[in-house]
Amino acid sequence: MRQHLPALLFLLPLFAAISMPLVCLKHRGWSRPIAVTVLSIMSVLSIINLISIIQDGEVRYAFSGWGPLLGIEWVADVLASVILVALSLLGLMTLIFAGSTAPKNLGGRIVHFYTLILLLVAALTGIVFAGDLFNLFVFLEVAALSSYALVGVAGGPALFAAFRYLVLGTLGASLYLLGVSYFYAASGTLNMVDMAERLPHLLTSKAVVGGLLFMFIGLGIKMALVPFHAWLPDAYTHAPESVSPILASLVTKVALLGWVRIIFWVLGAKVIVYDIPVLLLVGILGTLAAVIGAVLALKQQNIKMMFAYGGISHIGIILIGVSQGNQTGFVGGIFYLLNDAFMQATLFFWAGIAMCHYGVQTIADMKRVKQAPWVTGALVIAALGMVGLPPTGGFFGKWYIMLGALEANNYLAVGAVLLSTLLTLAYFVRLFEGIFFPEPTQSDMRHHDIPFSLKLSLGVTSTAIMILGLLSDPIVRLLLAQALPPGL
């Protein structure tokens, strides 16, 4: 059973997505219970899988019994298993949140929505487990196609945002595939483990250098890394309130994880630290992204646009961590990635509630949520995590990232993290000023009946921000002991 858990975790949402249009053809109301049940089971299995991997080691699963060089190999190690727990839980919370928001902004496309969410979760699972570069491309594209459709499913301005996302996403996918073809031409294999053994002898090959550059740009577009981020703000802002949380919390993070796999597990830690200055480039772009994203977030009036640029800034902070070339920075970056997934979900859950039930779209509307202390409290927790204050997980993630930068004598990276933190604090101060000053008018003080499903989703993700902080020590120890790339 243990050996088949990775395949089962993928096939559950995939088969549910394929069968849902037929099963729910006459009974549209079945779509939500089916999707919630599937992701509930997936969440439980992902936790079981993580416990199994911690106790008994990684699982390498070969589909249909074919060996890794001819067949498809999946790798379920501690890093993949930890990310998968977050992925399945956040997917489940998104479906619970969508129970009352989706009908309002999706019209009659409810079955389409749940089908696409399940397909997106299945594709992201495939990216996390993928053991070869081509299958990573396949799942990146399935996830991208699902994301394009989810952004544009409500129609209106979202269609233009989805189209721009599609154009840039297709460009990114094409560049990534071109890079994979260069790697294959140079090494004669697509399997990550096999390629890792061959590439150290091919570092002078122009095909390897060119392929690496193409893959970096392609995945840079997918993860919305500055300056390849143009598609993200409009896509997240105009996407339905039931869609933005899963896009912001998972899609860019999993693409970033794919890039980390390639540079650390395929090229190898020793190569990128000593032979090819990949980490230097990643660190520079991460520094720029951390500061530029925070500056652009500070300039926004629209709440979702502000959160979107804030997410771009935090992609940069994660890259600063993993680019330090030492264990402390790498683990800090991965731990911060995990935290940022829950922080982004919390922010966009909050934005959905504020918009649907209080009519909040800009900072000027923020006074309307003053009458709801639980809504404001959730925003406070998310803000503490984004700024990086204890006892949230965001504090400990930034702490280890800065320790890694100090260990590498990279004071520019430390300065970038601190500056982006101050800018993040500045735009959250603007939000809280909007809540408490000026006083809400009588028309703003209306009673709003918030469905329990929305409170549950927001409560779970905001609580997770605190729990990750309280459990930071055992999680970081686990990552240090079992999730480091070879040679780091």
Second form
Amino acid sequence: MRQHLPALLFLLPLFAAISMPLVCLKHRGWSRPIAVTVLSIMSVLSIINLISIIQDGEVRYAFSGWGPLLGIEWVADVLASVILVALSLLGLMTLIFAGSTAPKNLGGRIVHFYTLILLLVAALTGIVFAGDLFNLFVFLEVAALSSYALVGVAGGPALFAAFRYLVLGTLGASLYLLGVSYFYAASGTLNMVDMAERLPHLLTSKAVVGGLLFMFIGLGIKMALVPFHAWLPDAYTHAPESVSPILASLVTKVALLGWVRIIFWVLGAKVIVYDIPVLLLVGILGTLAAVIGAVLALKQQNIKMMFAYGGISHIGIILIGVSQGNQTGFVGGIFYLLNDAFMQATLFFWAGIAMCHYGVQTIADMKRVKQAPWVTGALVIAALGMVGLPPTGGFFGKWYIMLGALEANNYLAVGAVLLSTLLTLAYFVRLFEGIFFPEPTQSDMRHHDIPFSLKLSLGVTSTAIMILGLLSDPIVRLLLAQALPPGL
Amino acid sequence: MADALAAVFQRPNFLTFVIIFLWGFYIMVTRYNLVKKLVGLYLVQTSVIFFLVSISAKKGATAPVLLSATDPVQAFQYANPLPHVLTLTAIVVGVATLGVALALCAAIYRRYGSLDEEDILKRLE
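Starting from the form predicted alone shown above, please give the structure in the form predicted together with its partner chain.
Complete assembly follows, chain above in first position.
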């Protein structure tokens, strides 16, 4: 049973997604309960999977019994299982949240909406587990296709944002595929473990260098690294309230995880290509992203836009962490990735509630949420996490990243993390200024009772930020003991 | 210089790939019409697929079905099937992307009555 859990975890949402249009043909009301049930089962299974992987070691799943070199191999190690728990829980929370915020004009197509969310979760599971480079490409594209459709699902300005996202995303995927075919042409294999054995002899080959560059640009577009981030803010801002949390919290982070797999598990941590350490390059781009993203966030008036740029700067901080080339920095980066997934989900849940129930779009409207203290409270917790203050997980993530950077004597990276923290503080101060010290204008209060489902999802994710902070020590110990890449 | 040129022309398939890829990219960047952008995008995808097929080509080789059940297998007699399989998957992915993209284009046209990027951006503001 334990051997088959990774495959089950993927097949569950996939089959649910495929069969949903048929099952819900006559009863479209069934679609949400089915989706919530499926993802609840998946969350429980993912926790069981994590416990079993921690106790009994990693599982390598060979599909249909074909061995790793001939068939498709999936690797369920501690890193993948930890991320998967966060992924399934956040997917579940998004579905609960989507109950009353799903686009109203969908009508019968609501069934397809839930189908797409399940398909997205299935594809992200595939990316997390994938043990070969081409498999990673296929799941990246499945995830991307469902995100394009989900962004554009409500119509309006979202359509054009979705189109831009599609053009850039597909270009990224083509570049990634080109990189994979370069690697394949040079090494004759696609399996990550096998390729890791063959690549050290091929590092002077121009095909490997070119392939690495194309893969990096391709995945950089997918994870919205700074020079390639243009698609993200528009897409996340115009996407329906119920969709942006899952996109912001998971899609870019899982693409980043794919890149981490490639540099650490395929190339090896200490790899030097033509005298240039790959990690140094990643670190420089991360530094740029952390600062530029935060500066751009500070300039925004629209709150969703601000949160989206905040997410871009956090991708940079995670990259700074993993690229320090020591264990502390790597673990800090991965721990921050987990935290960032929950923080982005909380922020976009918050933005969704503020938009749907108080009509808040820009900082000028923020004063309207003052009447609901718990909504403001959730934002305070998310802000503490984003800035990185002690009781939250964000603090410990940044702490380990900075320790790692100090260990590597990389003061530029320390400075970038500190600067981005200050800028994050600055844009959250702007938000709270809007709530507590509003400019005197006439306000049209419109207040509806907020449904329990919204309170639940926002409450769970903001509690998770605190819990991750309280549990940071065991999680970091676990990652240090079992989730480190070989040779770090 | 002459050596470099000779090296380029020795592999006409790589040259073709580069030309198609850059052509597609050029169309994507310079055209304002959304459908034309898609044509460029599709050219980029096709060029990558072309590259994958071309690296698996082998002179005098045949499809990877055993020619004889008794003789020992000679690798030079058979073409590598894996890139073709990858190509099939990549084509399916490309077609699905194109489908979603055209659906988005249709929805954009219904809403804005235009497929010109500048027109749409003007209306968005």
